[in-house]
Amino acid sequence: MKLLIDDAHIDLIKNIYRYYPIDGVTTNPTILAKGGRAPFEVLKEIREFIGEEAELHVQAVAGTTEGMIEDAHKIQSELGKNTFVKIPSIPTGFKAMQILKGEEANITATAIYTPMQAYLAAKSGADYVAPYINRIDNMGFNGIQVAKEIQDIFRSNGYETQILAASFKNSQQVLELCQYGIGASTVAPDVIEAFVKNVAIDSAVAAFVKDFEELCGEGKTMANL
């Protein structure tokens, strides 16, 4: 499973870039207004940081078809061609997502709640789908059961589409769609680091330490024997 960062933040995202082996970075409206910089100057930074081959995807504003596809050829531009547009998966989306992919744009199909709106953002051309876990826990639904719905539906129909989930509130739920093979995650910089906050993680890491000196001494390590 692949392992993106949710965030606009530039001092976060190299934060975990420096410690966890990262495949990119998603972003929407809402992240990049939580900034308060302009949205290109901010997506530019992420891009030159994260490099040409690391996945960024970025959400197209517009309502209508028409304003989607100038938003998705403005993205590509200013970020290249290979940065994945957002589009919502909506009706006026799934008509952008066909012409888009018809320019062999890559697309990820955003703000999905429900199977069938995955399964409309395939046939559309969507490189990725993108359901909410949480969001989709909050409405009284299953978060975990509809991506695993999803999957399913994509191996039935032989669907190449890969998920991307989005929208996580514990380390638990990434943990249950990576057993269950989904394609991809995109986890906001606290849930990450959480992967590993553990009290009994750093007692044993400590203990490790504490008697290695006792034998070699103190401050000692392998490389200073």
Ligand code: E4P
Second form
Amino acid sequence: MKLLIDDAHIDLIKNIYRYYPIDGVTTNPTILAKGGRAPFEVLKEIREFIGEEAELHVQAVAGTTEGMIEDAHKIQSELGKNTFVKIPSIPTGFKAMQILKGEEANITATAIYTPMQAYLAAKSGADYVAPYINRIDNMGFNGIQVAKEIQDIFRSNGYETQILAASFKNSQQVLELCQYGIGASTVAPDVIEAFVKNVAIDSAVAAFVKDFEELCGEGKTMANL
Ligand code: E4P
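The structure above corresponds to the form predicted alone; please give the structure of the form predicted together with ligand E4P next.
Let us now look at the entire complex, which starts with that chain.
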């Protein structure tokens, strides 16, 4: 399963990249608004840091099909043709996906709450569909189950569209989708850090260091024996 960062704060992105094997970055208009900076300034900074090959997903904001296509062209011209354009999975969006697919654009169908939206997005040519796990849970449904149903639909119909699961609040949600072979998850930096935030792990590692130092002396490691 690919792992992406769902944030636009460059320092947080750099900190996660420093330690973890990350495949790219996703943003949305709300994430960009939180930063309060000019969108393309921030997005270019991210693109420069992650490199040309890494996945960057950026959302079209217009509501009409024509507007979404114009947004997509602007996103590609500023950030590279390989950037994934996130298109909301609404009627105007499905039409925009079909047209953009004809141009061989990379498309992420976003704002997915139901398997029916995912099915229509896959048929419209989306490369990824992004179900919102935690937001679905908050509506009283089961986000993990929705993602699994989407995966089953894609497998039984032979669609190549992948799932880019989004909107996570804890590591267990991510792990459950990993177990099911979901293609990718995009996760906020604090939730990624929580993957290994565990006193048992810290205490096991601290005990190894203590035992070694008792044997060889304070501050000693294998390298300086
Ligand atoms: C990704 O496509 C979504 O924009 C994002 O993950 C939503 O996350 P949230 O529910 O935490 O805002």
